[in-house]
Every structure is written in C-alpha cells, then in structure tokens.
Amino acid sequence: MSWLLTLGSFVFKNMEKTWRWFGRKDNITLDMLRQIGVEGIVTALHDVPSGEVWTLEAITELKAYIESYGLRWSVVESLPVSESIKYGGANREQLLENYKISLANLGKAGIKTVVYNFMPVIDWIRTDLNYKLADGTSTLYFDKIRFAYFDCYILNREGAAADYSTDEMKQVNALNKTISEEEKAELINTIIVKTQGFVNDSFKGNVLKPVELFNQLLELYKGIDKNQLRANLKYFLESVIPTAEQYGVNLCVHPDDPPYPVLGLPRIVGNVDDIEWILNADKSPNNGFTFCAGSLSSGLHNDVPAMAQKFAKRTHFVHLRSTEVADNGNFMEASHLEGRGHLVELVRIFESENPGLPMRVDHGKLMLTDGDTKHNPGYSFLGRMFALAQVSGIMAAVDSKK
C-alpha cells in the first residue's frame, strides 16, 4: 500500500491520493471512495458562509466522521476568500480577523494544508459542461467566441469588446445573428450559475437574476488593476501567514483557471512571473501553491514540467488533470493520460523533488451512468474514478523505476 498507518498518523511514501468530496449531502459517500482507492479526502465545511467562522467543534466533527471510514481529512479545499478582502472593502479587517480564527481551528485539529484562491469574482470558467466526444463520452469544454459573445451582448460589459481580436469580434457578431434563446439562456446557467453556484456563496441557491448580480459584482472591481490586486494579495499573506506558521498550516493559493484576464478583471496567478511574485511576497514555507497542472496547461504561455520543476518545493498539493488546447485558445479537459499537462512527467518530478504530496484527479469526464446522477460539474463519480485508476498506474510504474 502507499501509506502506513503509525501512531495514529499517515505516512505517505508516494503522493498520497485524494478526493474532493462535498460533505454529507454529496451522493458520492466515503464508502465508495474508501472501496476505490482513495486514501485522504479534501473538503470544507460547505455549510458555513463565505467570511464566517469555522469552529474548531465543526471541524472536529466532520474530521472524525471521515475518520470513522478509515480515511483522513488531508486538505481544506477551500477556506474561502471573500470578495471584500480581494478589493479592499470596509470590512475587510474583520473577515482577515474571521479568517485567522479559522485558520487557528484547523491547525488545532491537525488539518494542515488549506487551498485559497484569489480570481475576483468568477472561479473556474467553462461555455460547455457537456462537450460530447467521439467515444461517447463529455468533458467539460471552452469557447473563447461564445464566451466573447456572453461577455459583449448578455454582459454587455462597457468596453469588452476592446479585449477581443477583429477576427474574433467578426466571429462574436455572426454568432450573435444565428443564437437561440435557449443557447443564450444554456450559456448564462453554465459560466454562472452550475460553475459557480457550489463554489460561490453569492450564486448558490435560487438566483433569480444572475446577469445582473453578476454584474453588480463585477462593478465593485472598478478601478483595481492587476498591481492593486497584488497589493490585496500581499496584505492578505501579511494578515494571515504568521497564525499560519504559529498552528503548522500550509496555504497554497489555487492557479486562476483560465490563467489569463477574463472580463475586464485582473487575474494575477497565471504564469511564472505571477507565482514567483507571489512567493516571494512572503517567503515563509507557509506560504505555498496549488500546483493544478489543468489550469496552468490551459494557457499556451505556460510550460507545465517545467513549471513543476521551478515550484516543487514550494508546492503544497497537487491537482492532476490535463487539458488540450486549440491555437485559438478553444480548451477542453484530457485524457489524464494526454494533453499539455504531461502528468507523467509531474508525477515523476513531485515524486522526486517533494515526495509525499497530496494530490487530485480533477475534473472527470462524465461516462456511462454519470449523467444520470447528479454531481457537481466536473466531479463525476466514474469519471473520476477512471481518472484515479490512470493516475495510480502512472504513480505506480514511476515507483517502479526509483
């Protein structure tokens, strides 16, 4: 097996496999993870508000009911960060105050490594969840176009269409002749409200005007650019790193997915440059990243080995997934197998440099019963579980070559 279990602690000689679950109310349970293979689960307390209090009694609670299953609470995927600390709003002391408490309770009851993000307003974005392949399979799919098109005329962002090539805005105004309401509507419920609504406090439950407060959203970004973002950024790791260090908890902020600007917005952990500036912003170990190699592998500027060569050490978890993408900038999620994400090639690095990893499938592809239940968008159950089969193979003919 690849862990042992001494004095009531995980050692993990490879990179230890994980899986996000949802809590309670998922109906992927940890039964069936347990019966699959996965060894350390990654969750949240999904129930609490954005920029409330985690209480060490929640905490402790949810820990020991994955325990009881004979797996560990490995990750926080996420301990979110509100909006108001990503543009510097009024109350952003007390949320940073909020933050350190929670940081403070999961330290306490021996959770370590806490993902974050900081991509203002929207999380991961995608035109279609149900991108049919030749195999009869779906995967999850970006078009730059229809996104142009949901940013110009559903938006109808004031200057979007400056962020866009002349071939492309051609493109965008002849979709914008032949596009059916449904398709409009269809484009609306996939980037807002599927995608954001279990990641989001502010899209979860009956939005019934998302455009709109979406876009009320997008207005309390007016005026940051990318060096305002940063200095946010850096007053947070100020704010937060030192009750870090003090409980042994390990932050690791999440690549922006896609890793560019979207929507006028400034997106600031895209490429080398973003992750070293943010590194060395506070050069604690405490201070780390979020290796996804999927949503790096999404933008054609980044070479992904070798960025997993630069960050090993400084790497906290790992998500493994790929992605292809056209010379467009159209991008849809891989086989675990292909694509630009080369997972063999990180698997054999963070193996070498940093061994003992968390880390993730992500973003399964939906096949054969998937689409009869319902999960979360991009965490099927059997896809997944394909996925995780791959990966151990490649975690295990790595191992075999040491």
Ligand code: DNO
Given for the second form:
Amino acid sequence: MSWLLTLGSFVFKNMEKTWRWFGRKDNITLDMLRQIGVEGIVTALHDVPSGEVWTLEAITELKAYIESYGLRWSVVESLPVSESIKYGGANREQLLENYKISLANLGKAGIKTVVYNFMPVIDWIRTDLNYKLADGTSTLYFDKIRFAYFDCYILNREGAAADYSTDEMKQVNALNKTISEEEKAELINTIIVKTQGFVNDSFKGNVLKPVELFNQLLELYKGIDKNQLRANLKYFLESVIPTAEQYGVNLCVHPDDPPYPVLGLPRIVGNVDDIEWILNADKSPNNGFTFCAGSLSSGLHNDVPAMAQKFAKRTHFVHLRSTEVADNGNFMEASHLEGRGHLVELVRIFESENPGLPMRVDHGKLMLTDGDTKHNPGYSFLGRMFALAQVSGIMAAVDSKK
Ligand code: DNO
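Switch from the form predicted on its own, shown above, to the form predicted in complex with D-mannose and output its structure.
Below: every chain and molecule of the assembly, starting with the one above.
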C-alpha cells in the first residue's frame, strides 16, 4: 500500500505502484499482480468499441472484480478519443456527448484518472518487437529506415520521399532491393496489426487488408495540419473538461510515441512547446498530462528530467520507462535503470513536486520464459516484473533520503 510518512510538518506520499492489466482475458491475472507488490490497476473497458458509452454498471462491475483481489482501479488507460473527434468529422458532437457520459460515470464510480491520446491514425510505433540483445533478452525497436520503407514502398504515400534525407532514401532504396516478401509481411504485421491491435480500435479484431485500411484512415486527415489538429484538441477539451471538473476526474493526455510527426500526419504532443500549449489551452487542473518518460525520451530534442520538473504539478500519471536513441533516430527500450529517461531523477522530482502520483512501469523486455506466454507486445510478465522491482528499489532509495 502507498504509505504516508510524517516527518515533522512534512507529509510524504510515495508514488502508487500500478500495472496495466488488459481485463479478464489477460493471461496475467490479478492474483499474480497482488503477489508482486502491485497496488493499483490501470485498465479500460476493452470490449466497448471506441465512441460508445461506458455504462456505470459495466464500470462498477469491473471495479468490484478488481477490488475482490484487494486491489483498486486507479487509472483508466485509455478512454479512447475516436478518430472523428481528432479530424473533426460529422458525428463529432455525438461522440463528444458519449465521451462526457463515460467520464461522468467514471467519476461517479470513483475512478478519477483518465488517460487518452490525440495521435491521428496510429498510436505507438515500433518496427521490431523481438530485437535480440547480447544477454539473450529481447526488446522493442524502432528502425527509421524500415519505417521509411513502410511509408514509401508499402503505403506508397504520395510525396513520402520528400520527408526523408537523401542519405536516408539511399538506404530505403537499398533495402527495397534486398527485403524479402516474408520480411515485408512481418513489417506490416508489426507496425499495423500487432502494435495497434490491442490499443487502437481502428485495427481491432481480424484486419484482412491492413494496408488498405491504413491508407483509408490517412485519407481522412488530408488537409489537417498541426494548427487544425490543435484546434480540434482544444475543441475536445472545451467540450469535456467541464464534465471532468464536475465529477472530479483528471484527464491526462499521453505523449506521442515517437514524439514527432510521422507519415505526413501532424503529431502535437511531442515536446515542451506542445505540452505547454495544451496545458494553456484549458488552464483547469483537470486538464493534465501523462508523463510517459519512454515516449518523451525517444525524441532527442527532449530533456526528460527538465520536462518533469516543468510539468510535475500538472502531471496526473507517470509511465516509468526509458529508451536509448542513436544519432540516426533509431531507438529501443532501455533498462529501467539506464537510458534517456533518467528514472532515478524522475522519481526524485515527482515524489517531491507532486507526491502520491500513480506510476506504472512500461514496455518490459522479453526474458526467461516470457516468450512461452501470450501477452500484448511490450506487456510481458517477467520483463515488467523485473522492471517493477528495479523501480521499487529506486523509490525506496529516494524515500530513504527524505
Ligand atoms: C503503448 C501505450 C499507448 C498508450 C496510449 C494512451 O504501449 O503506451 O498505447 O496506452 O497511447 O492513450
């Protein structure tokens, strides 16, 4: 349990150890989580299609199930924002109404932290889900050239080549000469099906023609530039924040992963200016940020501890994860003790600037028997358990210095 330590007039409250759990279908059970020191659960009503109302009954039923294991439902990740809200489609008003009802129901049930993202078409992006490391474990990897190949030769996006340097295009063209049909299929499967399938409603279920579907979604964003996407996010906030305030719910936008524009699509949650803009677009404390150290650290432009210091007070939820980034932009998940995330520093900052925030580890490696169990990419059991133990150690060391 999170505990309060009173020292003179200071009251410290540790970060709450939470874990992303994908509901009753998750092979990692609540019983397992209770045994490894998890305190709070991060989950969603994964069976409700994006845009539909989360009823109070369904919310309270899942909450009671979680509580029957001595755990609590601490955070919703995510209450998805439908594409039509992001590009400003005809049914946007109805979707916003539904969103408000779901928020109100969550507030009534006592679930007060709600994550969403505002990434058009595609959520997090990786090109390899099984990148082997020297120690025998494997991790997630983003290879810029393979991604550019996907853009230029698989999606065949008009004008795509102009988004890459001459040298990058040389490598992309060379890859085109050597890549096998099998590798191509695996790349499509990785970028569209496996990474999106469990977090992005557009690609849930059995997607028969992923590339065609992907291109249709890209079409919806023709003419939507950064300013228009920002305007649509502001419109979303103006519509839903009053409800969040009324029911005491803290909404917190997740950064873009990776934190820069891709595939000709704008991305607007990737750097200090973006986050400042969002937090100023509606100054309500209920309009907050999910500090995903992993996503932020994968952009070389971001100084992650400086951002934590700057945005700690408006942060409602923290993802503790780190990455290593090469000069050419390729990146992979780092150990939770290393890399550009600087998690020791972050724990120090958040525990002093905004005590008691929920945090979860993210994107564990594949290690030991992880490969034998079916789980969502990045959400292994042993890899994440190992990371949670490391982060718990960091927290204990930071707390002992208070
Ligand atoms: C991937 C996740 C994201 C995140 C959403 C939040 O592993 O970090 O899918 O949950 O973008 O809405």
